[in-house]
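Given next, in structure tokens, is a single chain: the form predicted alone.
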Amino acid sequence: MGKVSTGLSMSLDGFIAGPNDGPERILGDGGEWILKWYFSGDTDYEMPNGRMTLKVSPASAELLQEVHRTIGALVSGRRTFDIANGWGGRHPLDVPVFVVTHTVPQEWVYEGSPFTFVTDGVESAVEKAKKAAGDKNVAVGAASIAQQCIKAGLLDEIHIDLVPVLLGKGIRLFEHLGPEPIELESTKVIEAPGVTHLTFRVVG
């Protein structure tokens, strides 16, 4: 059984998107700074679905390849799914996606769809994703879902691509976690141009 981990690019002041995010501006106002490192390097990195090629540093390309080959399924939230318009029908990671939602969008339900809509909570979504992933890891790809997983004790690892920019406001990755401290253990730090890749084990 693999790990359950979240991995998102984040500004130094803790935001993964700017304010006013939506289908027209997926990363919100100023949020493009968070993913600037995706397109400012000299090394081509093709995303697993083959629809997007990033230009990153060699260190970032090596890390992305290492992380992506271990992911077997993804858990996301309905808001992220809607803003991304279902990633055009195929997520960049090219793995089964389990979307936590209150209502199922029937237009996305069809034979062979890579999306499974889970209406009975994040714990159920993670359990289903684990079964689909087999020995590989489950990625958690939305701030609200990551927060729910942390609170429920479901998250094993946190990957942060820390970008040297201050957004000031927007969507925070770490909110609504309750009053108790959550201990983390730093397990990897990779310095790269425009981004520092940090990995932490969730101790409890």
Ligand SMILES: NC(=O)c1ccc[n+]([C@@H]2O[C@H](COP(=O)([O-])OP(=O)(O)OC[C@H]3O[C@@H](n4cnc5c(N)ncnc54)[C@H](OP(=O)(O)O)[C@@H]3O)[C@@H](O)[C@H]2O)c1
Given for the second form:
Amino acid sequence: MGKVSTGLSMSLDGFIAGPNDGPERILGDGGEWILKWYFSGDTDYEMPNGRMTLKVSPASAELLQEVHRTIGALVSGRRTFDIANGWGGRHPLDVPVFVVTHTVPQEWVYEGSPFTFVTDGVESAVEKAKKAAGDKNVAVGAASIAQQCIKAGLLDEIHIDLVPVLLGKGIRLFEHLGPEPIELESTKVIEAPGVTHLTFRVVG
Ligand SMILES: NC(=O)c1ccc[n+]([C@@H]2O[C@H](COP(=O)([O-])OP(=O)(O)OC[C@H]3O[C@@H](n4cnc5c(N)ncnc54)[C@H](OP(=O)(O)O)[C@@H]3O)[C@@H](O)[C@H]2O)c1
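In place of the form predicted alone, the structure of the form predicted together with this ligand is requested.
Every chain and every other molecule in the complex is listed next, the one we just looked at coming first.
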């Protein structure tokens, strides 16, 4: 069985998107800083769906290749899904996506759709994603879903691509987590131009 892990780009002050996110500006005001490292290196990295090529540093390309090779399914939130317009029908990671939502958008339910809409909570979504992923890992995207997974003790690992910018406002990744501290163990740090890739094991 693989691991359940977040994989998000975050500003130094803890935001994964700026304010005013929407289909026109998927990471909100200032959000271009969060993904600047995707497009400022000299090494081509083609995303698994073959529809997008990043320009990253060799160190980031190596890490992305390793991470993407081991992801078998993704759990996302409905806002992310809507803002990305269902990634045009095929997620960049090219894996089954389990979207946690209160209502199922029927237009996205069709034979062979990579999207499964889960209306009974994050635990159910992670369980379904684990089954789909088999021996591979499950990635958890978006703030509200990651927060609920942390609270429910569903995350094995937190992976953060930390970018050197202070956004000041927007969507915080680490909030609404409850009163108790959550112990982490740092397991990997990769310094790359414009981003520091951090991995932590969730101890509990
Ligand atoms: N920096 C990065 O790497 C990165 C990566 C991914 C996304 N993002 C950004 O993150 C932002 C979105 O994050 P977010 O936290 O605001 O939203 P989100 O997690 O994508 O979606 C939240 C929505 O999911 C549904 N939902 C969540 N928990 C649920 C539950 N337990 N049961 C049923 N439905 C549930 C609700 O929608 P309904 O009530 O409408 O169903 C809720 O409003 C966007 O700006 C996106 O672009 C950033």
